[in-house]
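What follows is one chain in structure tokens, specifically the form predicted alone.
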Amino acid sequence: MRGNTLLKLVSLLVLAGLLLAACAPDPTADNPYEEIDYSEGLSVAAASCDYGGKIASIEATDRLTVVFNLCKPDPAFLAKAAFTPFGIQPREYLDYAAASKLILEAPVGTGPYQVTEWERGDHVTFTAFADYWGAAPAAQTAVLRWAAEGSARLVELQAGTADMITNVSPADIATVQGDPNLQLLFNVNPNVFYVGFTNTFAPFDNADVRRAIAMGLDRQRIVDNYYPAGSEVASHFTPCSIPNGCAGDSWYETDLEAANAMLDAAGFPRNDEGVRFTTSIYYRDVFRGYLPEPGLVAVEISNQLRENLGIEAEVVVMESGEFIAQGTQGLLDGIHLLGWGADYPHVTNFLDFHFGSGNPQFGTAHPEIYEALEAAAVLADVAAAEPHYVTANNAIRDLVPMIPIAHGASADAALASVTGAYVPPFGATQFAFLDPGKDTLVFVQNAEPISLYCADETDGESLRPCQQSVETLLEYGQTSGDTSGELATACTGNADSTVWTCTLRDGVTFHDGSSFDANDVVASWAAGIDAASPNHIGNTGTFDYFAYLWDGLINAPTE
């Protein structure tokens, strides 16, 4: 059992810098922490449901059973529980590695691959886990690398130094299709690219300014010039393939006369140089399916703002982690370019995350939006929920916290020799399902992970490596958003979706050699959902997905 002696030891190791090692504990060696056998179930609970969130308590009722008690119905529970940030790590390792932040570099999961090295700036190496409970991966080693430019990723694939790459550049799709040595893999993940505002900064605290920009951008021009075939201008924030995603009125058409008149009336006339005001456009130079040409699109939007509306906007590229941290916390004083790929197949994934009452990204949240979303989120029946989504989508259109630009088409690519290559609609490609015909699989994505502790990350470049090693209670299908058992053999809800009972898989071993049980589930969820947990540290400490998808953190300090 851990005690003061171990805590002092951990502190000394941190001070000595010995916890900066980039590989997980070796399961063949003695761990610096003791395994705690299951004897009594852990639990985590809110003082009451008055805090406003969905989680009332999570309880280990026996070694292989965990019960989630909710404050209100959540028909999307199964889809959420399969999402990567809700991955399970050993309670002992969380207690040992959270405070030192070793956990950011070295996850300990139950997956088919374990992380054995992260050489910052170059690659992450995974080794097949010999004691994996499921089918062994075809390749003994998997290497994740990254390259920002689509052309650089394609060159690696053509040269055979990569087995699979993400996000083929639009201009290179025909090249891949015409090469018999390659296979093109279309990505059907629903997504959206948007121009965001933070309404706590002038002049974006004025809704008419935001509406004017919405009418002043030629979104069709952006899609036509910078997106591949199959992409479309967004009529709503959520793609129409998601039920109730396109409830309500469609977005504004381009209307420069009305937009300029609105800016005049809002008190922003042009000066002698024809400029109304100056601002910045912030973005990260990371190729994503929703934004295949981020730098070019940023310049295009800057040009349109100047030419169409008299707004001077400086283009500012930021480091990816800094951009995500500042953008999602509402700290950027200009316009920001971001997007979203679906994590699970439900409209709550798009709307509740972005426009819920607890999200600071767009500044002060709008009750006209989030109250309708809260009413809809407890309804399992799509038709019954529709009127609430009409209200929410119309309020988003009226208040313009952001401008939806495009739903992007995209594709990954692999060597023709790779068997089982695929791109799932939800989640990341599982390396264990790919057979490169050799001992080592090399996968090249768009950017380096921010950290490997995905309970406190939101970017896809981090979620992909996490998903290879840290498993969740449920998993998505390779071709659909349907869920099936992973660490749980099943999770069953009661009649009104307020109590979900998960039966766990027996005989599962973590990469550190410890045994998986219900207390590991409670401890892993508690580190994210419980603001009072000593392990609620993470990378940024915001645990965005826990806060937004469950309507708030339990035991959070009140202002």
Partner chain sequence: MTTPAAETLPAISQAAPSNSLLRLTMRRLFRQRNAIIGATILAFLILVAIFAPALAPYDPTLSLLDIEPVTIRQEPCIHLFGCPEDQAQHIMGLDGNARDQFSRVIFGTRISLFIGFSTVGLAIIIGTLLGAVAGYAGGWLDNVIMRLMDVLLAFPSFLLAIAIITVLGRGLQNALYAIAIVNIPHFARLIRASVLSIKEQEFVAATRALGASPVWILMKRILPNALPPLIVQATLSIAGAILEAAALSFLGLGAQEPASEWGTMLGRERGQVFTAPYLVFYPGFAIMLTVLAFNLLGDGLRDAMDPRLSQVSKR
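Heads up, when I say rigid core I mean the largest set of C-alphas that superpose within 1.5 Å between the two forms. Numbering follows the first chain given and starts at 1. All of these numbers come straight from a predicted model, not from anything done at the bench. What changes on going to the form predicted together with its partner chain:
- For the motion between the two forms, which is treated as two rigid parts shifting against each other, N181 and T440 share a part.
- The chain behaves as two rigid units between the two forms, and the smaller unit swings by 16° against the larger after C-alpha superposition.
Output the form predicted together with its partner chain next; the form predicted alone has already been displayed.
Single chain only below; no partners, no other molecules.
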């Protein structure tokens, strides 16, 4: 009797499982949603500009025209609009797939490749999109895989099981250069590695302590020994390749005598063992172009603090997500090692994010810095903005919320047989431009994507696959940060950069067969920027880039 009941229960469970599997949405099947033809333009708008953000409204004024009205001027609008998180997906698909989170695994874009399979833990497969509006990709299939260890990625390349890999370890660069079967591709993405302080914790609430450490670190020694050729000591937080990045005075030179005198005067004399105070150095053990050897650099900085200044610093490695969460919220009570790679080619991408009034990463924000940045951010003219950036950079140098250490060079590598291999300064390598000389291209990156809905992702490992299948209004060049039309043929601003009108490309088809129009643009942006949108769900729901690049979300709930 009991056996029969159990059998029935198991049978029921199996049946329920089969039914659920049958009912699960299959993105490769015929669309389970209906295409909505353009009849009336959609719009999304803030109730007023009092919410503090930049976006006042986004309107589809006709089938192929979208108008962005801003609350305040944004001369970097074009550079931001080309960024992968602002990719366009069909409005019908957003309505269908956002709530179920199907969109996280099966994006529907207009790009040269469409996602056909994501085998978790192993690979993502892309297939060339037959109806792509641009040039067809050389390889019919592209496979994205990942390996955390640089040596493992290189072995894949050397063995010919990968056509291109990201982030060659500094120690392997000479190996790649000496191998005639491989090509080394330097990455010129502007970046900065810095040593951050949180000024709400003692002793880093004392500007003299921060200044002394700035003068006590031998940054040249770090760059010479732990960075590949082509890296440089940072003279400013922002790399000089960005206009106005290097406005103002250069960073402090190493001066141990002055640094030690400053610590003495600040009330931190050495004890009998030569130690002034103890602290912690927090970091995450993740390879980045701005910090290729995080563990080694953490130990090196700890050594320098002890030997040069008498500061005992314990090295603490943290899990990446926890480190970012705590670091960016200003919760780390010691020194933290972090960096930044440019998302778009504008100085605001570096300075406004880190030193803006709302960023708690370095503790209490300094008005001497953010007021100058706010004054500069509304000026489209580089020369007119320069005096403000001089003020801001000099204030950063004086107040030392962090110490800029290096602008790191890094490199990807490809088989010599791959033609068209490149690494753009902004965004990711487009698989469609690579010709492996065979049907399938295999690309190996550092880690698995978190999700494929990049409106709500920030890590490069997720943005890379997104960029292959979901296109944005504009795109960056292969060798520069200059933008050109992608889904828009052009976007033009008014005189004070507060109204941007984008004319869309006609005849574009999404991977699901639906036609691209202005309402898709409004719906895609609304899902990210409007916290009240029913499609504002995403992966974590934070939509960081929408919030940060546009100074906040429309209809964000009050805390």
